[in-house]
Each structure stands twice: as structure tokens, then as C-alpha cells.
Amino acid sequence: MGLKIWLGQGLVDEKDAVISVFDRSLLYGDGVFEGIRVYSGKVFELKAHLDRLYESASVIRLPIGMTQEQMSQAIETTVKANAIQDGYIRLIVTRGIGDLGLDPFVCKNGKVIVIADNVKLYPEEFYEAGMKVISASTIRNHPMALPPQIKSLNYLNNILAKIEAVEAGHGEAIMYNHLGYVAEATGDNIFIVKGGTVQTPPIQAGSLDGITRRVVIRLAKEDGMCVVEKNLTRFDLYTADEMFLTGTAAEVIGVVEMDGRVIGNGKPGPITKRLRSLFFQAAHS
């Protein structure tokens, strides 16, 4: 039996879920999303991930046509619909049906998505024993040319980047500014801990403000623990004593080696473990 999606202004078959040609998100990558997790049957953090979802449609000047109520309804009866209790949320806005001319105005009416459906980024074995990174040669999109903040439907720029890990055979690349400092991953926040500080690129380096990311600032601490939000180099990363990526599908993962340097012990390290376990309180409170 297939999903059932939320298309527009209710619930379709996943065989029937399809959109036009000449919709701008296929044309041109001309709108936003967002990646949200469902833990024993709850949609964790929303009303933030619908926060950034709004920000971003109304700086890229995307009219959602919902308030954020209808689409928090949209939400829980797509996840309900497709009996989701531990899962993830695909929800997508694009700008609808256009013409194959780059003027966004022609467009009237701005098409919503939701899928819900079950998710594993990364296999067990990598939140066990860490996962390898590189540094990607692919740099992240210039501030001025794309918000770093703006969760668009254009991800190519990730992509490329997640194309060099993969033929490097490591789960994930790390992308630097055009200043040369640390950004994020292709999908992922990075953090590292020195010192017992736990240190993570501000959002002005390029890296999106991650819903998980956040979440695991404040339960840090909530914890005791120091954290700073500081420029990070490419030696601070080789340097740490641990290192460890959030996302909304990663959740808290270790990072061991990177560009072949062991990490640390070369194991995931006490404070990733504590926030990797602090954060699944959180997630199934």
C-alpha cells in the first residue's frame, strides 16, 4: 500500500502525487523545504522548523498561501495518515507553474508538499564507531549570492560536495567558505570539542541554522558545558579532540578521521556520546 501525500490543499495516493513540467521546483530549484523528525509519534521541533520554513519563503519573496496553523494541521494529518511514529517529514513549497522564463511573478499559486515516510541517513555502525569525512574542494555558495540561511530547493552546491565524498568513500564532506573557513557538511552541522569547550561555526560562515543544530547548543548548556560559536580552520578541525555532525536525519554522529587524520582517539569521544544520548532524551521526552 502506497503513502498518502499532502498535495496542495489535501491528501493524495503517492501514485497521484505529481506535479507540472513547468513547475518553477523542477525548472529552477525555485523554492524551500525542510527535513523534520517524528519521535513515538510526535513532530519534533516544528514550530521552529515552519519558522525557518517562512523566513526563507519570504526572503526568496515566495507567498506560502497558509498560515502556519493550516500547515502545522497539514503536517500532523499527512504523519497521522501514514501511521509515522518514529519517521521523517519532507515538507516542500515550491512556487507552482511558471513559464520557462526566469520572471517568478507569473506565477500564481504556490504548490505545498508533504511526504512522511521512514528515514536512515547513515548505518548503525558509523554512530558506533564513527564515521570518516574529507574536505570537500567545493566551497560553499558566496553569502551574497545565497543566504546561507534560505533552506532552497536549490541544493547543488551540497551535492557536488557530497559527490567528492562519496567517490572518496566517506559518508560526508566538509565545505569551507570562500574565506576559507569551516562552514558545515553537505548535510550536516559540524562541531568540534577542544579543551572540553564545545566550538561550532557561526551561522555567518556559511553554514544553515540547524534546527538540530540548536537544539543540541542549548542542551549542551543546559549541561554545564562551554560552548562558543567561533571561526573554525581546517587545522582546528584536524587538532580537535573530538568532532561530531547534527542534522535532522544524522541527529549527533561522531566524527573519527578526517582527510586520513584520526580524530582524537580515533573514537567517538565522551562529550559526543553525552550529547548523543542527552539529545535522545530530548527527541523521546
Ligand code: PMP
Second form
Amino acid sequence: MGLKIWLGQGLVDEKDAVISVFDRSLLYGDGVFEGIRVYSGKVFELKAHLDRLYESASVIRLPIGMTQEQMSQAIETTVKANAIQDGYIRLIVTRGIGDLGLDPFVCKNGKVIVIADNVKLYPEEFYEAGMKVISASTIRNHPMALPPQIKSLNYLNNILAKIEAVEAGHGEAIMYNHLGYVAEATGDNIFIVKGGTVQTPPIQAGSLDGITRRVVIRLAKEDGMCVVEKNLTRFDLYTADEMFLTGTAAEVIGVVEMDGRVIGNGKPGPITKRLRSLFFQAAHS
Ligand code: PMP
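Can I have the other form now, the form predicted together with the ligand, not the form predicted on its own?
Expanding to the full complex; the earlier chain stays at the top.
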């Protein structure tokens, strides 16, 4: 039996959840999306995800055609219909069916798709031993050309960097911006720890305003840690005491090697572990 998918106005069987070849998400990557976790039957940070989705949609002039309240209902309905206790929601709003031209205004209303499924995680040993990453040669999109806050359906910039990671035999690649400063990983935000201070690049460096990033910054501050958002260079990463990535799917995951250099003592560090455990508590509270 397949999944029940929310498509447009209600649930349909997975086999019937199809969209047109004229859909602008296919033709142009014209739409926005969110990845959201369900922990113990509860949707994690739903409000923050919806705010981000509606902001992304508003910037690209995409009318969602549903209030946030109706969207929450659609998500709850989809999660329940698929009996998801611990899982992952992919929420997509495509601009819908247009003609073959670029003009977005021929489409009057976006189409909402909600998929609730089991989550695909990094292997457990990545969390215990830490991940190895590389520096991507693919430069992150210029933030003034495509604001990184827009979580759009066009991920080719990230996919080009992900190709580099996979071909190097690693799970993630770190992307730099046009000025050479660290931006983020292909699907996660990046943090380092240096001399007890938790550091992460500012959004303006070209990073998505990650919800996990926000939660981790809040938890770190509540725990008395010093957190600074500042431009980081490749040198800062190589000489960090600890490095970790944050994201909805990855949660908090330590990085122990980058471009062949050992980070810290080659094991996920104490602050990484502490933040991972605080995140786990927050997610399951
Ligand atoms: N950066 C990029 C490019 C992403 O796609 C994501 C989400 N997978 C993140 C960072 C992490 O964001 P969040 O914590 O909201 O999942």
C-alpha cells in the first residue's frame, strides 16, 4: 500500500499524486518547499517552517491559496493518514500549471503538496565517529542574485556541490560564497567551535536561515555558551576545535575531517555532543 499524499485540496493515493508536464516546478523549479520533522507524533517547529515557507512564497510572488491555519490542518491530516510517529514531511508549493513562457502571473494559485514519510538519516556511525567533508569548488549562489532565505525548488547550485562530495566519497561538501567566505553545506548549516565560542556564518554569507540552526543557537545561548555569527574562512574551519552541521534531517552531526585535515582531535567534540543531546531533548519534549 502506498502513501496518502496531500495534493491541492485533499488526500489522494500515491499512485494518483501526479502533476502536469506544464507544471512550473518542473519547467523552471518555480516554487518553494520545506522539510519538517515529526517527533513522537508532533510536528517540530511547525510555525517557524510555515513562516519561512510563506515568506519565501511572498518574495517570489507565489500565492499559496491557503492560510497558515489551513496549511497546518493539511499537514496534520497527512501525518495522521500515514500514521507517522517519527518521520519527515516534505511540503511543496509549486506555482502550478502555466504555459511554456516565463511569465509567472499566468498562474493564479499555487498548488500545495504534502508528503509525510519515514525519514532517511545519515548512518549511525556518522553520528558516533563524525563525518568527513570536503570544500566544494562550486561557489554558493551570489546572495544578491538569489537570496539564500528563499527555500526554492531550484537546488542545482547545491546539487553541483553534492556531486563533488559524493564523487570524493564523502557525505557533504562545504560551500563558499563569491568572496571566499564559508556559506553552508549543501543541505545543512555549518558551525565551528573555537576556544569555547560557537561560531556560524551570518545568513548574508549565503546560508539558508535554517530552523535547526536557529534552535541550536537558542539552546547554546540558554546553556550559557557564547555564540557569534561572523564570516568564517577556510583557515577558520581547518583550525577549529570542533565542527558540526545542523539540518532538519541531520539534526546535529559532528565533522571530524575536512579536505584531509583532522578537525580537533578527530572525534565529535564535547560541545557538539552537548548540543546534540540538548537538541534531542528539545525535539522530544
Ligand atoms: N541549508 C540548506 C541549503 C538546506 O537545504 C537546509 C535544509 N535541508 C539547511 C541549510 C538546514 O535548514 P533546516 O535546519 O531548516 O532544515
